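Heads up, the chain below is alone and in the form predicted alone; it's given as structure tokens.
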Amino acid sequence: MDNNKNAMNDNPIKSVDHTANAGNEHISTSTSLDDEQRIKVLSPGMLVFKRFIRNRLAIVGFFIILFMFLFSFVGGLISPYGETQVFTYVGTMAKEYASVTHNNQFRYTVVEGKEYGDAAHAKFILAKNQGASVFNHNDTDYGIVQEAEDFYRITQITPIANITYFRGIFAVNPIEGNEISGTLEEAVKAAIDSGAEQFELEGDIYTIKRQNRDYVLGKSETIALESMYIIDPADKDLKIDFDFKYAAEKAIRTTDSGSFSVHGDNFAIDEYNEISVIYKVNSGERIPYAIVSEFAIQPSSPEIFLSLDFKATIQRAITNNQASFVFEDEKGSTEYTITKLNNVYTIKTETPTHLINMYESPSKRHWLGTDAHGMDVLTRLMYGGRVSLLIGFIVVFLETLIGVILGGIAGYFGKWVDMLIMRIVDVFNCIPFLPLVMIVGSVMDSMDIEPQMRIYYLMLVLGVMSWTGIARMVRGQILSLREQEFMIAAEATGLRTSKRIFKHLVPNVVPQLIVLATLGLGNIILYESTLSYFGLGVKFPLASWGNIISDVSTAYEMTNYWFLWIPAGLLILLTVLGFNFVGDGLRDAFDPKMKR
């Protein structure tokens, strides 16, 4: 008796007054956990709760997706530059200036008024190369007079009489209109005899055409010239026309004398290899007034005016097979480098100009440097984490929405109406996922869809693929749920079906559900950066962490410019890990069996 009451006075639990707590639960005021007493007042939420801080690994995880979370939706608030903000510096660069190009083709001039086009140019080129003087098109004959080598003087031959020469009768019947004389007779009777196709008389053109056995003697009228010359005006208001081009060349051609007449103007020619200036001659003062060549020079804009003296400095430099030139304006001296492909010349110069500032390293401006646009790597970064995040929890939404409603209507009606919708299940599950996806993706490259519209159609499509899962999960449990006692009851109570479904089923289901969403999210994010990596996902110019790593397409990039494609592959793998790493504390926070 006395050891027991000293056991009793050792006791450091004090005695209760059951009078003063008549009706209180007793609670204990041990610590420990498996204390019978302390679990009692513990809500499942906070057993839960309780059992997910005990996993490390969870609380990792769950830190780990609180800063993915700030960082994309806080940091893109937060960041001073926009998501598609294009940095530039000002620099210079070697930029076209002008394109000569060789010319080695056939060029024509028409007369004005005349009609002359590509197509009668054609026929002209096959009429030279088969060595003819005349050519037909559109029913209309044409004459090919040759002034000098390379130039030629297209005529439009209009017929003017029928002549009958056989057999010593010779006759001449003049069509309506015309009248001929006698020595045109005569001119026309000797050339039939020499085999002459046309003669000049008079400084007129005519052509003999032979019909069967008659003739037709056509008289010719200039209406263009061919030439492989091209003329450069020096005044960009300054028109050649027909006349000026005629006499110039011909000038130039066949002529010693170094000038000519033309509109009442005196022109006089200067000669350099193969190149010729013309100056108008006024009052003894020569003004340049164009150049004459085989080169066509183009300037690469049209605010561009390429002088005269220019393009003669050019024309002497390709002539002397020069890499450079030096041309001295108003403005200064300029260099101008050329390069040449094929017969084509292409003049450069170092010009001041806005640069986009490409491939930047990491700096206190951009913390992860540029990319290839220009764009400031942590800004696409903080928005390409919108994009990942909210396309993985959206398509989960959406995944677990329909599996819910499918699998619970198949596990609590069974029969037929289970048969099918777990035939319809098998059916998306033969469906090949990934490459359905690509298909997808490729169609709407081809549809040229939005990229704000692709993300929609990429969730939709990833959501409505990925629901069997859950589908076939939520059939399971609730088929083991649905006979139990409390079904009983509710279906005793008279109930409608959809509540007895979604408010007492799906419920007790709802555990196993955040589960599978909270792995599922990993599974979607990795599939949105694989698609927006083969470029058919998210497209330019919105940012996601996939096609931030597709910039990066050659090896020479990937070793040099690490800050492009690492930061954004550590960005998934810390994502994909935290999700995984909070799925499987969930996981183990909601199994019963787990030890306390």
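What we label the rigid core is the largest C-alpha set whose atoms superpose within 1.5 Å from one form to the other. Numbering follows the first chain given and starts at 1. Source: prediction; values computed, not measured. First, how it differs from the form predicted in complex with its partner chain.
- Relative to the superposed rigid core, Pro435 undergoes a CA displacement smaller than 2 Å between the two forms.
- Once both forms are fitted on their core, the CA shift for Arg365 between the two forms remains under 2 Å.
- A movement of the C-alpha atom of Gly384 falling short of 2 angstroms is seen between the two forms when the two forms are aligned on their rigid core.
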Second form
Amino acid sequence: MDNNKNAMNDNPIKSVDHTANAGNEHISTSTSLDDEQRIKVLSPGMLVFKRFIRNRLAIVGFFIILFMFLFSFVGGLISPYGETQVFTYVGTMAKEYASVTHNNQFRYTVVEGKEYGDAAHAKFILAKNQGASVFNHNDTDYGIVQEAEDFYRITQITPIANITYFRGIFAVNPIEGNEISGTLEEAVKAAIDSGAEQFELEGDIYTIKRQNRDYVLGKSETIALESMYIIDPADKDLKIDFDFKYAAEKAIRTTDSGSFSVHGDNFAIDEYNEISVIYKVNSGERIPYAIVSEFAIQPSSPEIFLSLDFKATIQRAITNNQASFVFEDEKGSTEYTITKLNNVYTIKTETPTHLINMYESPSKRHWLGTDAHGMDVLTRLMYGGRVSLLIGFIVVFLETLIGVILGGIAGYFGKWVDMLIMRIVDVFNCIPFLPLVMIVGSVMDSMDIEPQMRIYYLMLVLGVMSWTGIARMVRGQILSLREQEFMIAAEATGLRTSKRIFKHLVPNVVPQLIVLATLGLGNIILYESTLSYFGLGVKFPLASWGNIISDVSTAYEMTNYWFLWIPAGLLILLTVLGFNFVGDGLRDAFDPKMKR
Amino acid sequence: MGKYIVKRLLLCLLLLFFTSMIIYAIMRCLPSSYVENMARELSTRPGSKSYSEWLAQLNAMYGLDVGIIKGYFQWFGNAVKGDFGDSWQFSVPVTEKFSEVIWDSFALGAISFVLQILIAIPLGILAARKQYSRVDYAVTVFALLGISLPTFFFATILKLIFSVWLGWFELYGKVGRFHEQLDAMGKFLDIASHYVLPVMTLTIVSVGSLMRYTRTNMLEVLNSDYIRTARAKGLPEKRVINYHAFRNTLIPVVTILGGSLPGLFAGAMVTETLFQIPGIGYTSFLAIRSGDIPFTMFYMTFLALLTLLGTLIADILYAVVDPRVRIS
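For comparison with the form predicted alone, produce the structure of the form predicted in complex with its partner chain.
Whole complex next, starting from this chain.
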């Protein structure tokens, strides 16, 4: 004892052994030496445990499973991110800012209260191309007055009188509702004499149209403008009416005066490269009022306000064939790029935007990077592990329950009950497992079952399809167990049948059940991941190890983003391997025939 | 023996009847099936009938307007006569499509089967001979790794290594782009090179169980009395293993192998789909996804038949290989 104590001080590890020995010695002195003292007896459970511990693979498997549980169930709690949390960052992206259309078609502006539509506009184009000065639409005559190049005024001609002027006889028959004054008559006569078709009198324009030998006097009235120019006001509230438009265009096109006035307001024109900025002149002050050009500018979103200066800059840049330009405003100078497609110019600028953090490489923030949806891969793996493990456990529980009940009943009662249940087992065994589960997956697809419910149905189907192995094993064991003496004793004590089966027979099958269940867990996880891989199992946004891998569909993703799929695959492999190791170790530990 | 086989065959027929009935019921539960999609498509054509009219017509055309039970008996009646109907997805008779694709599956299965035997049996015996040695652990871990590997993950890794990085094989398909321009030998080599990765996947994934089965049985044999006797006689260890032990190990192994022979025709659904090999597995995958009832019914019933045949063959072989077993 003294020696032991010395050793105890030297080596704490040894001391455990020695104190144990000391305890044994103490007992042995107090009682007589019998079998119990000589042979160290271990309980059956302890024996199994010892045998299990000695199996290195089983221990490895046990730690793998332990890790997986911690990873999935605790990891999900520790992880600062959510399962479906999408990560974004603020980055600059060349975003469309405005688009500019180069207008090379005539557009019309109608005098307020007059009618001039698209159909008439089309007739105008035809007439203009044929060089005619008059065209007819809906029994109404229209006159074309060219004010400048590509700038026409459209007049509507209303017949006011029929004129007979034959061999010196001149007669005017006013069409009802009109009165023809003497001066007008004179003017008409003069015009016909000179062969003119139009003449002007007191500010009104009259036309003379020959009809056989007679003439029709028409009074013209301006109703519309045809032009390629677009007037873009500086402010939406500014009124751009017909008069303004007419005056502005006329001033721009025909005169070089650089100013005009409408409705008592004075305007100045600043012309550059066919782009004119109109300023309202108010006691010497020049306020930007509108821009007149062949370009139509649209901001890409309603929030963007484009100032007149900016528009003018864009248009000048376009007419100068610049690929980019710089515009300075109170926020500083920004560079804009111009790309052209047919008649449309797109103005782009680097705009700060919220971008989804796709395929970010592993970093301190995201240990395994982010996936195609901008979600943290590691966190999704944790939640995926939960789903996979939970499905595994519940399915195995379900199949064990069904298997034990049916197998127990079949084994205990034998005869026709056994016959019937075993034939059911045979039928279920015949149904091909994977195709059937795939069919069920397709059914769920077409029924649009929500992802959460899908998991429950999946568990049910997997459980119902895989109980046959357990039922067979239980039945086989019980067939031999029920002939043993303890069952006769149980029967003699008058126990209920259900109690005899589930209290006395089934517990004897538990070791094999545990082994089968452990191995089954691995299998179920494999099936679930395969199904999810084919998009028939657990669905996005819920994560599962299988569907994390199936997100990687292209060879490009496969080769460039290993962190998206390799970890998920390894997790499946390790988990299944862990369950197989443990199951194997348990089988060896439970089976006394195996010499380990 | 003959009486036993006849009895078993009759039982098989009965089981097949019930199995196909269950499968048929599940298939008919597919709500938005092929027919509905087709009706939807047809009804959007200009000047076409309405969706419900098309649906009714198509249902009548495909024999879906009757109840499940009546429909099943119709199907079963035709199936007994060998008429499995026309596949909806491939628009040819089911049996024609089947005979067109089955040989690819068989080739894949057979090659991988032979490879499995060549790898599993020697390694299994080696592991058993040196139980608890490093070799044993290595073989056990290898076998369990194979069993635990998700097929789709392993196939993807193989593709990454051999197709993307090394560029030796193509990612998908059974034939290359220039298959038609090759001569007979070239065609054969082309198909062979496309088979390499699928065969590799199939072999590695399924070699584990046979290996472990061999090991377990060899261990049992090595622990038996007659081996001890043989050793006691002073026979060289080589002869004990190769002559006495190996032959006895073969009994359960051959039984299992015989039982898995029908499975060679079953096709490997996952592997074929991943590599898009047009075998029965991939074809059925497509049929299942599109709700093609005749083809899926045929495939499932075919698989059920193969399973039954497998057990029957295994049971018979058991008696044939081992003279100690008598079937009554």
